[in-house]
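As a starting point, one isolated chain is supplied in structure tokens, in the form predicted alone.
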Amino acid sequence: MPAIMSSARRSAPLSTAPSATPSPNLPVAAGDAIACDLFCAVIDNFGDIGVCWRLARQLTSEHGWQVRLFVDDLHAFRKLCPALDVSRSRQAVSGIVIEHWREPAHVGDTLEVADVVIEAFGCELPHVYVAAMARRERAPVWLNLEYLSAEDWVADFHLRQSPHSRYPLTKTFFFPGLAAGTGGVLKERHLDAARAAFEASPQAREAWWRQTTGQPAPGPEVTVISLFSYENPALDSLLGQWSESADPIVLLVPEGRISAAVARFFGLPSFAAGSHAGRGKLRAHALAFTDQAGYDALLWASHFNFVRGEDSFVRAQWAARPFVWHIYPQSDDAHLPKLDAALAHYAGPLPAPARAALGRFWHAWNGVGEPDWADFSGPRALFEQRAAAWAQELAGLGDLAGNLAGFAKSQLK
């Protein structure tokens, strides 16, 4: 069995010197570093790592927690973190200790048992860590980071506790939301200023355009669209309908799954990083997969975003701009009540014929209708008005990272 170590990692090796027994865990001090350990499985596409990384680093950076990220696929995670060594089984990144969880029931070599244990979308801890946890002498605080709901039964279920049912040990659900008595979701401290910076700065603008597409930023007259997306049989319909429209578009799209698609529209073998091409008033550039910040720069600089899953829906809320979602497409349908939900919070201020209009292409653009590009940008305006204030309502939740460790926190007193 590997060996136990303290909480205390701040003055924990990487070695694996072993320790025969766990070290007495006292209450947290103020000002000591809070050690933790996320548990991380890359299910499909790069949502999990997604919220993972976010979370880790800005556990780091803004609360000066002292994180270890468990992940099962570092070759998904070098997406986000090209700085990763994926023939590495452990390294540091920006202050935080990587692991790569081959397996189940690895762990590392080392067991360090940390103050706080965050369990993500429900991936299974290896048995031998809780093992570890229920031996210390003051149990982690154990949470399970639940996927992002809008649906009113997650303030029920947020914060709830569920006792192990062999161990001297109790799991905390913390669930995501977009509303009050949730957790709120991710956003960094700088996020806003950052925004700021760059919509204010022309410079900043046409330097971005150059460096990720090669051509010059568009003139105002130009309706700027990116383009991330599950692959969608809606598509063609769409960018035919782009390709018709009086004003010119430029469509930007990231590398990934809807690449193959978007070439056939085109009539070319391929749509990679660095294509280019045109049709009618829609041209389109095909850009490299970006790292998060590069991503929430290409969501600043376009007026509308289609997005999916679960991080660049947050991250689109934060860019105050009109977006679609392309929810995570479950059995049975079972993904649309999610849709209405986050309908519901966000369009439910709108006059009634832009809610209506927003709700029909939100709907053909998950498989229930057809969209109607003219529809939908009719009420651009107003769309743009309530993007920006529900970014602002959205704030007035608090971020999540800053309501997990404050709760953690008032846990470990």
Ligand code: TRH
Given for the second form:
Amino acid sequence: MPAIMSSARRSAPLSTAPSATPSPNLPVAAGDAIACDLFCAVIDNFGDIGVCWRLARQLTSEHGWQVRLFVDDLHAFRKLCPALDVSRSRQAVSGIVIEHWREPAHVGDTLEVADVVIEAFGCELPHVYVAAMARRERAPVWLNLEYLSAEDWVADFHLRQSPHSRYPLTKTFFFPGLAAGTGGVLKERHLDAARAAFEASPQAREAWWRQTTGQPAPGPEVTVISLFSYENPALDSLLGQWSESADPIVLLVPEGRISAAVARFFGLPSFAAGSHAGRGKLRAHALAFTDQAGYDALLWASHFNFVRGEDSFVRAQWAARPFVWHIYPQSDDAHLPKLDAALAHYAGPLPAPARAALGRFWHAWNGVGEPDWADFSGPRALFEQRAAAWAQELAGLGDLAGNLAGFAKSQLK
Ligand code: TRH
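Give me the form predicted together with this ligand now, not the form predicted alone.
Okay, now the whole complex, with that chain kicking things off.
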């Protein structure tokens, strides 16, 4: 049974593991910093930890919070945070304490309750931790961070509260969204400047291409497409269309769930990072999975981005380029209304023919209809304008980390 601490702020040093001397590189809290515990259970893929890691870093670097991130799958985490040591139960990266959440009852070596407790995506907090929250002199702000949806009901449910059935605790539901009245989506303060610097620098672009693909940057006649997707029955047809297109296409494929299908198309045994292949007008490069900053650069280096799930979907919007979304598939096609809700926000102001072409292609990529690249890429200039305008509209909601921090602070007063 871990010792219990329940200070108004978590006190330093954090580590009081049974035999341990405090880890030298664990961050020490500033006296008045808001302490936050963020719990993340990885269901599958990278979106759960992708969102939590991004949020943890923003709360730390932009809001000065002292964040402890509990994660149950360090291997998935390490894919997008190569600095992580999967053998360590507790470590600090980028000023954030990372606890390997070994089992549902585990709460770290010391039971400390933070000022703000975030359970991501409905993961269940350890019972002992909830009991300690109730015993804390001042109850923490308890937030359930939900999955992103662009549907209308989200604004009604954002910030709704639910009293605990047993303890004098209240949980608030925090909903990301694409519309006013929601929590918005994550966006770092430095992001636009980083993108602008990349786009303005031919040297940065050239260096990126050489480092990432081993090849020089392609000329202006080439259309560059990034492809991050789940297994997709429409892929073969699309690869065929690209290989027969009038103009050259370069495809950038981060190694992952679609790699085997790409390999099959090119008649290769695999399409592991570092592989290259070509057919007709299509040339493809397999990329190593990078950290999240590296993934942003991939989006900026491409003219069209195929993205999936939640976090890469958001990043494609900030990249302000035309994109295609492979939404996380749910049973009974429950994802399709979510796809249409996102389309309504993103494509709404487009002229009707372009809006229809975008809708047809997004649907085809999500299993409804056949993808037609010529039909989709025809209004490319309109999509480019719309992508830039949408990124500005979306930024008008404020970013999720800022919205969440503002709400939590208002509750702590
Ligand atoms: O991996 P995903 O399919 O995650 C999904 C969704 O989040 C979905 O909503 C959730 O229900 C399900 O998991 C369990 O897609 P997503 O959300 O885009 O997450 C991928 C993360 O990986 C994102 O943070 C970007 C990052 N990434 C890198 O850091 N480097 C890379 O090279 C690539 C390709 C991605």
